[in-house]
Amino acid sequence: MSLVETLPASQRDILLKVDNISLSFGGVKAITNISFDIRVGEIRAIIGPNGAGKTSMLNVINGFYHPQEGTITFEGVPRPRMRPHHAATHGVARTFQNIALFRGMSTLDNIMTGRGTLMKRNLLWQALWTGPAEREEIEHREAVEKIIDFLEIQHIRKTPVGRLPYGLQKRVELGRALAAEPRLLLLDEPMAGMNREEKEDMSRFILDVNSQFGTTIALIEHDMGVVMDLSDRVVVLDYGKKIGDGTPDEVRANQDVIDAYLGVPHE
């Protein structure tokens, strides 16, 4: 049972929106006219074909691209036209399709660069690190160990993460990401290239960040089977357009997600 589920429906108060979102690259539409809510606690999911535009919804919500029309509201406010960084100091976090993490830089030290939103001292107390930015540092070195606990990864923490399997480098982005202690985390095909096993690890790791966290979770994937058994509920794109919004088993039945993307036949 994901957080959502044990929140009276007073609480479900809505955590980000988007209203009518167009994206045009030159005169390719990426996004037509797409609406569709966040609620806080929830875990949304966003699927579709190849190409039908989930990562570049992804990249507007937090602010890599900016779209022509629409509006997003993030915990009541619209927000205004920003960048990732920004983003990121707003409570937005998130993973990526490819692995982005620094490939010569220990376990430990790839998560702690997610903190790097949270830290007070300049550059200046950081060099010469003492002081404040030592107590700093340390506290915050404190809070990576307890995520490298959280996701299983104490013997790997100080390897180089180009040096460790597939499924381990996408715990170490997730973790990268859970650093930044986010509101809303965006996960983008988080379950690509793995193997059964490290699926099922996966997933037990997002349920967990979102029921002892609290995190907000809004993800991208293509295993129909991790979508169902994972998510409150799903929004459905195909060619930049939204052809469902629902639970589930809403957008199982429903006969236009089943054309485009799911592949059973007509009754």
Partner chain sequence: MSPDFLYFIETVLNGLMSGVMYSLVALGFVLIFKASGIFNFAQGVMALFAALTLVGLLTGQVPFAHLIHAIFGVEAQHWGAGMPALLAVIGTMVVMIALAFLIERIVLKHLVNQEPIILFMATIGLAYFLEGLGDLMWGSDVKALDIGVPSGGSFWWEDVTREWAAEGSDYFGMYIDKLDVTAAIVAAVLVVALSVFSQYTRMGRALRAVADDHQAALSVGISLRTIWVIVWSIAGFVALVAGIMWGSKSGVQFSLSLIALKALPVLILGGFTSIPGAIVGGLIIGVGEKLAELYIGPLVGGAIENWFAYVVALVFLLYRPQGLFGDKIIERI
Second form
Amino acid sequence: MSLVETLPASQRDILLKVDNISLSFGGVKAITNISFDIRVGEIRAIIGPNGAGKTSMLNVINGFYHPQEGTITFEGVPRPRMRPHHAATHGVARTFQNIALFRGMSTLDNIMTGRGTLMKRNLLWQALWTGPAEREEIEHREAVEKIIDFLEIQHIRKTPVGRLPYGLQKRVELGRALAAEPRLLLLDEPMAGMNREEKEDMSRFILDVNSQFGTTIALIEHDMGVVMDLSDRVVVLDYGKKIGDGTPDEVRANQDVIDAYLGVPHE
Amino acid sequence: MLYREAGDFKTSYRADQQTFPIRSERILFWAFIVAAFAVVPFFINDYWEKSVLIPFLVWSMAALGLNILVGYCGQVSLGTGGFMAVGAYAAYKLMTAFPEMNILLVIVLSGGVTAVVGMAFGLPSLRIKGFYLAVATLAAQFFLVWVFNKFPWFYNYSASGQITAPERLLFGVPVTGPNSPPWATYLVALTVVFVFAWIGKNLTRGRIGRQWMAIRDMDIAAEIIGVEPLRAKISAFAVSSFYIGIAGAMYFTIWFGAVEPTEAFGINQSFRALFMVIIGGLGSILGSFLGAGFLVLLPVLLKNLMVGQLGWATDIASHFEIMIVGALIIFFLIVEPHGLAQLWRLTKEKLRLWPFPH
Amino acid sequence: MSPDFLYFIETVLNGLMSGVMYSLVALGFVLIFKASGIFNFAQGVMALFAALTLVGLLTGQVPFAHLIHAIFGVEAQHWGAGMPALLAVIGTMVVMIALAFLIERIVLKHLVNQEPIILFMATIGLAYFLEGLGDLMWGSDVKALDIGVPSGGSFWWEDVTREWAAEGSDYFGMYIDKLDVTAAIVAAVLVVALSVFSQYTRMGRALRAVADDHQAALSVGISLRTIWVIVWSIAGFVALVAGIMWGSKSGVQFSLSLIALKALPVLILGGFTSIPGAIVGGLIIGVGEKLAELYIGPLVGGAIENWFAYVVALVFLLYRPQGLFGDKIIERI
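Could you present the same protein in the form predicted in complex with the partner chain, rather than the form predicted alone shown above?
Every component of the complex follows; first up is the chain already shown.
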């Protein structure tokens, strides 16, 4: 075990820092003045009732939305007005709430696409294929096959993803995100719509990704049992505001959080 | 000749990702290619060359290019005719400005010129999508044809406004102009199409092809996992226009020899190429060929049947032809939106299991 | 007023008039797109088909005469007598409704839930089919269409405007075609009628519901198929009106179907779902085109009306991708 992993989450280095972020869509405030951080190697959960701004928060982190106020600092570098593909090349990968796989492509091709940020051969080499482009392709194919083994989806390697059942699609999506070898992995409701068994599988994969590859994970999830078991620290949002932040136990004891979840009327 | 994959095991990733993973398919493919290169030239005559084979090859090239853009990258374009015109006029200007230049180089350079033009007209695709983009590409179509009509520099100030291909030799044999033997033009077209079909396959099976398809299937997700939309879309426009430009250059140099922009490169050509891609199969190299073959052969067959056999007037035959093409488009979209290539794939699936389908 | 300024006004007026004609065609696109999400490329050919049928009925042509001659050797071009104008218009409308019905039955029914782009390409196929069918039924020669729509220059207006010019200048008055004025009035009436229809009738409400959300409309018991037949019939009616106006103006011939291409930039400008957008877009394109021809045309050698509208629309789109009347697009994931 490395030194980093033995430290409690709150004392590790900060990987990503969210500072006073506000985001609105034409007058509708989605996020108001939120700050929190994600530390190296931890599993950070973002929870909150529907419409709390969780997905918007992820969208801000990987540059899909640009907040009107506040800064995002990733690995010590502020990243203003970053485009999503820049986030991807700098080591932020993610999955989506509603599956966003490339439906016309096979499982293998989907995961290989996730690998695209690490492949370097240009158009001319690709056109020639034989030689460097093919060697590069095979090299990355080997890495992708490891992910396929890891996620136990060997049998659907060549199946078009559109034909796969929901649970497997979620798994392929995780694979596609892992293929980029991210330092920060954003998971948007990785277990939504799954049955108990599938949830257990997915939890196992998430824990394994975290411990085997050392990947830092930020996840949104509604199943409180899963969240409390998996995560090192939890941030709670409600109506676009942060109402709680801390270890699962701290959050569970927080009166504001209890109110939000039990539905105390807003003033 | 059995179509079997049993016993055909793959021991390396290289073997696993080849174009024809099944041995009998490989044999069939190479037999076909050998026949096309070594047998057909001995039997070809003027009629087959000008009415069937050259049109097939030239349109295959155009369909390949359009398929890269529409079928792989998901950007619908109605500007094919205009881009073919760019290829043709680039070839003309190159041939007349540099009489010594090798004709193959002329054709490839014409593709290069078209690629640059295509990239420029592809820029709007970064902001607009779907139908809006399709309509925007019509701007390219009308604008380009207008340019070639309006500015005499492009047709070297010739009185008729036409461009005519001067005679050029390849290995001592004329391949453009009226004196070129059918087998020579056929072999030139076949070689060009063969090479670029292979390149097309390479591009679509590697990283760039996957990025195109990612943009096609879900552009937002593609960007978030690291596909840069600018590069992916513009490279698709560039490669696609490159192919279409080559098709235009061949259309002019080795097929017609003389063209005039309004008729030869009008919007109907844009639709024609699009139909080939739809009928053949979106997102399939093979489909581009099947679609081109189908739409080239159909009028020939209909004409032979209605004018030759039944003795009808040619205008009735051509009206029927439009109707049948239109009806077929609809038929294919209803029955098999993935076109002839998908039918071929399904047949192969069946063949693999035959005679024990369960 | 100086003649130059009067020329300018004349150009603008004529631009507005031709803009109305574009709007007429664009209207048909918008109707179908709103109700079914289909970008109906065949709208222009439908106008041609309607006009051909109308002329055929008016002059008493025998449909498929050439084909019958070719197959059976029977020479029969005309019934001998045509129909009165009103009856012919009604007859054509019946044909257009039948066409809408057949399109739904044979094409659309099988393409429910396909991607929009597939439907779009199907309508291109439909355009080809109808074009071939129209030519086969009624012949491909250029035909004159006259159902008594007033046409020709207005002398009254010429006289009025000549007075405006400065004393002694050789200005001969403005030319305005009565046909264009009629078309403008017809278009205005059509727009009002369609708005009233979609706002105040039960059917109109159902149409708007379908436009909003197919699934939701289905779940409250609106029959999608009936709606589609109705929408395509209305689009057929709009096509007929456009066909009459354009046919009276420049004869019924193949080029009539190309007015669809003119309507596309209008749609881009106005947005695919907005009826006011179609009108305003049409007017902008009409005026822009005429002014460009007058002031820019001579600089680059003329004949720019083929692409000018597209370039205007394209530049506009780059600046504002949602069109004139569209809401700002918020992308979600």
